[in-house]
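Taking the form predicted alone, here's one chain by itself in structure tokens.
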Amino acid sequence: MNNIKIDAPTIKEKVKSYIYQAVHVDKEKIRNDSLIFKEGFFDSMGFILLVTYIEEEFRIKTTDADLLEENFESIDAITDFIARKTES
């Protein structure tokens, strides 16, 4: 897959612009630092359909490796990981 570059402030808009959408709670109920699956924002399923929409958003590939708690635990995180990600 062809990686996009993009800066860290456009990841850290489109991810929180998901959340919100597929949570359904208000704003400001999420901050970047949330930890949205321990928080209960997320499920497994919503897990699996984050890192389907990061793929597909970002062009990225993530592999087995990837699939870390700390690379998805937070919009922060979700943000340094693309970034990351896409850098390569």
Given for the second form:
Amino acid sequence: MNNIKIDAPTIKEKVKSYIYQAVHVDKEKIRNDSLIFKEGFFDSMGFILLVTYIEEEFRIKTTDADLLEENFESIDAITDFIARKTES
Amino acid sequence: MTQKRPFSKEIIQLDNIETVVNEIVMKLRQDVLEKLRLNGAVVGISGGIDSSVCLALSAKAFGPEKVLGIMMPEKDSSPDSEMLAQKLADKFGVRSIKEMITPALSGFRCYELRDEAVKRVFPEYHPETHKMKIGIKQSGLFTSLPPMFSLTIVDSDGNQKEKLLPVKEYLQIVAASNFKQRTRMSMLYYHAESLHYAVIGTPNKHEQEQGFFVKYGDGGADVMPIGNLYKTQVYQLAAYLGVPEEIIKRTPTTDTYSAEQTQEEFFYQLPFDLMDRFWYGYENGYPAGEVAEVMGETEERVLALYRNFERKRKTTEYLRMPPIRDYYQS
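Right, the form predicted alone is done, so what does the form predicted in complex with the partner chain look like?
Okay, now the whole complex, with that chain kicking things off.
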């Protein structure tokens, strides 16, 4: 899979707009550091869809070892994760 | 006001099994004979612990002559299931019949649709030479992250390959496999209606509340006599009612995919006896700290588990809901 080189602010904007359209709640309720799973914005299907979106949009491959809370717990964490993956 | 008992490992155990059985049997009679005005019971028997206890309770409630046990194997079912189900029916003197549902499932394109999705993930997969199953990838029970599902294929030499399941393929495999439970439900209702009997649903408390059932499949029934019992308690009833030992000792499986798979591996992620105790603590409002101390866990991990239970309960709420019909009132 060919990674796309993309800067962090653009990644964050893309992730935010995906999350906003996916969760059906007011944008103001989700901050960049909101814990999207712990605070109940995302459920199991939401997680599967999120991983699929990230893989398709940023052309990265998620492995078993990536499935950690610290990679997906917030918009900030997801942005960092994608940035690391697209750099590698 | 009664004082809540302190949390303990034994808190889940029933200490009055005979009374519990008699209460369930009495209520089954009232519900089926008086409320539903039906004459007996049809039970789908799989050789598993839940359906076995339901058959034994039905035989006690209506008399074995008013109960029909139906085995509904299909080509992916374990041969043990049928053998054990037959043994169970014989033990309780209940008439049993076998309805092979493979042709109906082929008619629905259950296998074709499932295999089509599997092949998109593993192009080398061939249903004649490979077995398949889906399972939970990481143990997310003690974190806030929901589980991801993986697909495993096993070739005829026993070599396994595993990949994370993309969402489209995951949904297609599950939707196609659900034809199995829905076909069984249709078959149970055919026999129930032709005998003027009730369909006895076999889900236990966990299956009901965590959403581990198929809506209008194994979740479709007239009464669910063990729907309020923890799995530990279902085992206690099984021993009391005299369910054959081989069934009691058998590891609970999904018996849904061609490769062998336990319920723990597919859904629960914890052995049932541990799951029962944590769920009891969560459901009855025991502080995570108290439960953690008794169970040898940290408070943080028990809190994460409680959040997972809460999420499962919420996200599966629609499975337990009847159709919403309050749209317009004339």
